[in-house]
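A single chain, nothing else alongside it, follows as structure tokens in the form predicted alone.
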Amino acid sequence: MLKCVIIGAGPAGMNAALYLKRAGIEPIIIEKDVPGGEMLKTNKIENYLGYESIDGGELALKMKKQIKDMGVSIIRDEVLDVSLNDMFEIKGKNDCYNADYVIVATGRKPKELGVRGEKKLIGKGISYCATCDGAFYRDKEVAIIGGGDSALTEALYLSDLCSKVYVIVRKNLRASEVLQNRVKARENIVILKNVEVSEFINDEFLLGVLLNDGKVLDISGLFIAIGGVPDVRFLNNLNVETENGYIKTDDKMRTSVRGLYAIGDVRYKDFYQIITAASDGAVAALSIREEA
């Protein structure tokens, strides 16, 4: 019998595990991929207190080591279904688990642009992760779609590799002033506002994009950074209250189902940052300690 199962090993899930373990409540983490979540796709993090600058993968490894050293188990499995009888029953691809409490910390998957032909060009010119795939486009012209912090961070990363980087923004930039100033200072970054991609130009691979103002960009790579979509289909049997696809919680991270908590990018809130995800994890763990 497990006291608490955490689904997802991003900063939210790992910090929840740390706080639970310190409170004397035994957690296990179930993660279908590599621990770290979206941090693994981030080249440089400069807004996490305690580090002036740190690679996302390095920060993820530090978090993982800290909780592993405390004796927290991270199990590689994918959760398919969660049901509730006397206690929670978590069905994974490889095994089944029981717990008194469940914390959902599964984050978001990248949002697709929705232009015809997008899926068939993934890996053939279209990517959702500049850190993962940017090196394939060294000394070539590329574009990134999005105006938030993530998009501009990736634009800066790509500008060190590529000959030119177009930033395509549907309206105006929403990123922090620091990032906007850095982007504007790069000679090989061109910002295109109030435009959208209406068509992909391609044969087997991406050759360019047609914008809705009629302009054609001859690019080899297109990176899409327009936010994410939470995947919570494994909660269908619990009828959890959601908003715009995100799980609704109160200020203690409690969902509409007693004993079920949601933290990080999977829950409905105003700001999605590593620091706020970690904070959510701490709050959920402390709330469970009060209730247990």
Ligand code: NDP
Contents of the next structure:
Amino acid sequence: MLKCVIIGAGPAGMNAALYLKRAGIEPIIIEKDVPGGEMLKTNKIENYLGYESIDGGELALKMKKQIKDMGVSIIRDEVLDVSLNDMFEIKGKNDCYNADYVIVATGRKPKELGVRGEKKLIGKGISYCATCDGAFYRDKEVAIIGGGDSALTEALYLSDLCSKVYVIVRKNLRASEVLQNRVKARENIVILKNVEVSEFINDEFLLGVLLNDGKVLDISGLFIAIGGVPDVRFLNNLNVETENGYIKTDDKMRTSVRGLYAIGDVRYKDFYQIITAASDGAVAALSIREEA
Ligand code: NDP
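Given the form predicted alone, corresponding form predicted together with this ligand:
Below: every chain and molecule of the assembly, starting with the one above.
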């Protein structure tokens, strides 16, 4: 039986496993963390057809259960290197794996702001995930940086917990109209446009931020939601073609390396949604079946 290793258990990777299993190709998922990817950081998903509204963690669990029930193995390991000889050799922290095909579904990690002191304040006022850390700031004033769907989704979540939420946008909002309208309807959300954070004010913990228009916001928590960066260092040996750090594919999800596919947020594309990640997974699996 042909074997396919899928690296990453987000919606893209899990959907690829479902389609591969049904096509008679053995999928093994390697995931360094808990299955679910970015969904785990989203408290409410309202644009995944079939669920009017569902918690991200719950959707992740449902996907995981469905593929586990089909007999798909999810191995906890971190992939450090992938090389190609007769077969792919995948070197993990704990073990080594061989495969006829590899699907990269590792998503991306949050982008850092790059303001001095950021790393030191992580967990001491700075966070990249409102769903994970919002509860620490109950009834306090917080800010979120970013004007995309992530920032506004997190602002809505925080506005239920915190007394006031500033949204700091460097130019203009780019989030969907639905989210923009919901945010505008919340009395405790203040949107500050054309402004950036130039300094953190802190002792051991964050006390506030200085903006580049000279204003100071006294806040206890700062959430950074300015997009993500894909991490594809483990593919260095394969010289796979990328664009802005994202893996380039054709419309069958094939990369520049024969037998290597890329799906979901790690892929260079226009739209980064759960439904498009899942769709990439289906396309990759069906392409592999066609090629095998
Ligand atoms: P986006 O890339 O869409 O938005 C990033 C935001 O951060 C922009 O406002 C950008 O500003 C700003 N930004 C980037 N760098 C900096 C910086 N150095 N300083 C200040 N601001 C900065 O990222 P998201 O994470 O919001 O979304 C990623 C993808 O995921 C999108 O396709 C989005 O649609 C999707 N998504 C969908 C959701 C949903 O449908 N429920 C929920 C969450 C995400 P500028 O515009 O000036 O570049």
